[in-house]
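Single chain ahead, by itself, as structure tokens, in the form predicted alone.
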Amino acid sequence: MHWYEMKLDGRGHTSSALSQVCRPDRAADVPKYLEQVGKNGIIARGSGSSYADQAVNVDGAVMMTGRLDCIRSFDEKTGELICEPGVTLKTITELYGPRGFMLATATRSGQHTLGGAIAANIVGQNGHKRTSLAKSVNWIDVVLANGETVRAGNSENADLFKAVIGGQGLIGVIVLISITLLKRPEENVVVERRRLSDLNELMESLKTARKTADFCTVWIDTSARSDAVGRCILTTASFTKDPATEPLFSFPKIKLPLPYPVLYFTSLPLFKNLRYRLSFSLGKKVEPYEKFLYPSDHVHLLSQKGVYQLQASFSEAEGPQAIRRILTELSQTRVSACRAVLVMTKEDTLSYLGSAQRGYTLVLDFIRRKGLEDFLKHLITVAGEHNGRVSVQDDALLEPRNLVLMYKHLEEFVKARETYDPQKKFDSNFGRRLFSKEKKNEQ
């Protein structure tokens, strides 16, 4: 049993800490490591894709699950895949895509481990068809604080299942997963990119896209002002029998570093205006489904200042008004995001800490700067005023009072945690920030 000290941080580089790190080689090793955990607890960590402190544990322990990446079985008839949590989404696509299968949720990154994606309850580019990855999970095996391995699903230990999904590792360690892969309708998708002039046009276009498109994402120009608020580039894609268009030449897909100067440039109104103006040339094209997937995997954040992500979900009724208000405040205060993406979601998530609801999810990335934290806390308050839910998946600034107001199943999560981990063996900076005072906050 080996432990070593390591400095870890989130993808956004806004939170870091020295921790005692272990790397179990087998699922059977997990309970043995749990016996050695000290007072600050332990948290499981997959690929470290969360932006903030979700998998950071100062003066505590961190369990790296990357070596738990064995695939146990796959059923060609039913699409059931049984595997360990360290398998990445990209690996699943590479192994079973050529055989005609696909993950039910098309995430923007394939670097997520399957266990991490379930613990974060991520939503993809087809959120209006399938709300989250958890919808395709049949059951999970979870190692609890006492070392016992328990199987949980919708019909078996449902409270544990709903708490672990989206629970950011605060209930137990996922060691085995049964998930259903879907039969892919076609090999290719036809991708269309359209420039829309304002939020009203966007909302009308999304009504159609919800019914007709298999995938839908929106890039928003957060610097647009007045009547142009909400101007954007709408990207839709649908499976097609048409052959893929072969380009005359293509650049190899490599992971490009995005240092601070590049991130800063992407947040400037000049860049956003150029991107919007030049989007008319994109049009339609047919490409292989695998090429369409995982657009976020080709960049790597290198900003020493750090990047905050704010992700908020709104209902169909509240969404347009809430999104307009947030975008208007961004343009008026000239606090421009280096990335702004909007996706649609089909329904309320099944997990206790899931943020998705039928409507819209707005994702905003900001370069860390003086005074930004206070402004983002204000936007969190704005989201709450519109009955929105700020996702805990990448959050760095949510406070316990916001959590109580936004999450109607919070009490069930707290109860499940007290039932399955009363000593708080599973903990993290994130857990202490949001849950160490939840009782006091509710009184």
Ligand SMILES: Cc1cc2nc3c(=O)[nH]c(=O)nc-3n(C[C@H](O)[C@H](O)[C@H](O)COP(=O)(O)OP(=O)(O)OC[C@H]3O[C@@H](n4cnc5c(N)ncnc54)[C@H](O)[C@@H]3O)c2cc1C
The other form holds:
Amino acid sequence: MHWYEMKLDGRGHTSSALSQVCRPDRAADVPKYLEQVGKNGIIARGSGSSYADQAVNVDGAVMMTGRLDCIRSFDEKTGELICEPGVTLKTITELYGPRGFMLATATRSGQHTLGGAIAANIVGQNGHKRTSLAKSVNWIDVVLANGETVRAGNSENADLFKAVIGGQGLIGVIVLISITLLKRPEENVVVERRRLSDLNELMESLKTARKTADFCTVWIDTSARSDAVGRCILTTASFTKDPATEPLFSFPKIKLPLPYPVLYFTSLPLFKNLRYRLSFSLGKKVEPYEKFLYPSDHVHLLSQKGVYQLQASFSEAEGPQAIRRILTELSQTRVSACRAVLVMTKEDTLSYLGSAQRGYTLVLDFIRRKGLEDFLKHLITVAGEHNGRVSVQDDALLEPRNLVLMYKHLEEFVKARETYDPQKKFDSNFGRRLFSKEKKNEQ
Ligand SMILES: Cc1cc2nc3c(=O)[nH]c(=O)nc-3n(C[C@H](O)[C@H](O)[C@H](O)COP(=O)(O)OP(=O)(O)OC[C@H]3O[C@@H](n4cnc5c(N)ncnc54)[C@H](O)[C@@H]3O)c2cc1C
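Next, give the form predicted together with the named molecule, keeping in mind that what was shown is the form predicted alone.
Full assembly next; the chain just shown is listed first.
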């Protein structure tokens, strides 16, 4: 058993910590490492792309799952894939895309490990068709705090299943996964990009897109004011039999890390205005599905200053009003997000800590600056006033009282944690921020 010290942070660089780190080579080693865990417990970490403190554990231990990346079997008839948690979504797409299969959820990045994506209950650009990746999971094998490996699925240890999915690693370590890959209907998708002038036009267009498009995502100009609030570029895509169109010229897909000044520029009204007005490739084009996938992997934006993400899910009824209120506040206060994306979601997720509900999920990224945290806490309150649920998956600022108001299955999650890990062997900065008793008493 080998441990070493390492400084780890979240992708948003708002939380970092020195931890004792281990990298098991085999699933059978996981219980042995768990036996050696001391103060502040241990947390699993996949590719570490959660924005905040979800996979960070100050003065504690972190288990990197990247080497647990064996594929055990794939059934061509049913699409059932059995593999370890360290396999990335991109690897699955590269291996099984050419054979006509696809993951049920089309996420923005393929860098996530399957274990991390399940533990974060990841949603995608097709959230209005399939709520979350977790819905396609048949069962998972979880190593619990006592070292025992337990299988959990919808019909077997369902409480454990619902707690581990979206549970941010606080219940146990996922060491084996059975997931169903879908038959990809066609090789290509027809992608359409349209400029929409305000929120009313957006909401009308989304009603149609919900019914007709296989994928739908919206880039919002958060600097737009008064009547133009909600102006955006709507991207929809649907599978098609049409052949892919070879563009005469296409922009190179940059895979370079872009430094802070570029990130800063993306938050300026000038950039947003230019992007809205000059947006390239508006109209329709047909491209291979695999090319359309994982748009976030082309550019890696860096900021050592830190980036906060606020992701809130609203019902169909409350969504338009809540989104208008948040966007109006952003434009009035001139707190511009460096990225603002809206996706639709189909239904409540099955996990106890899942945030998605049938309606809309608004995702906002902000560069850290003075006074921002207070403003974002205010937006969390606004979301709560509209019965929204702020997602725990990349959040850095939720407080225990927000969870109590927003998550109707919170008690079940807490109960599952008490049942499966009464000593809190699995813990993280995130876990202590939101679930430690001392903190609750302080309030
Ligand atoms: C560029 C980018 C694009 C993104 N796109 C999307 C998107 O389209 N949709 C979306 O919903 N989110 C998205 N996210 C955020 C997403 O929530 C997480 O970043 C991702 O799911 C985490 O996968 P990971 O392997 O990096 O896990 P980590 O960040 O390493 O961990 C995430 C959580 O899972 C737990 N965990 C990891 N492995 C295991 C395991 N084996 N067993 C138990 N628990 C485990 C960790 O403890 C942690 O709490 C994006 C983030 C980035 C940076």
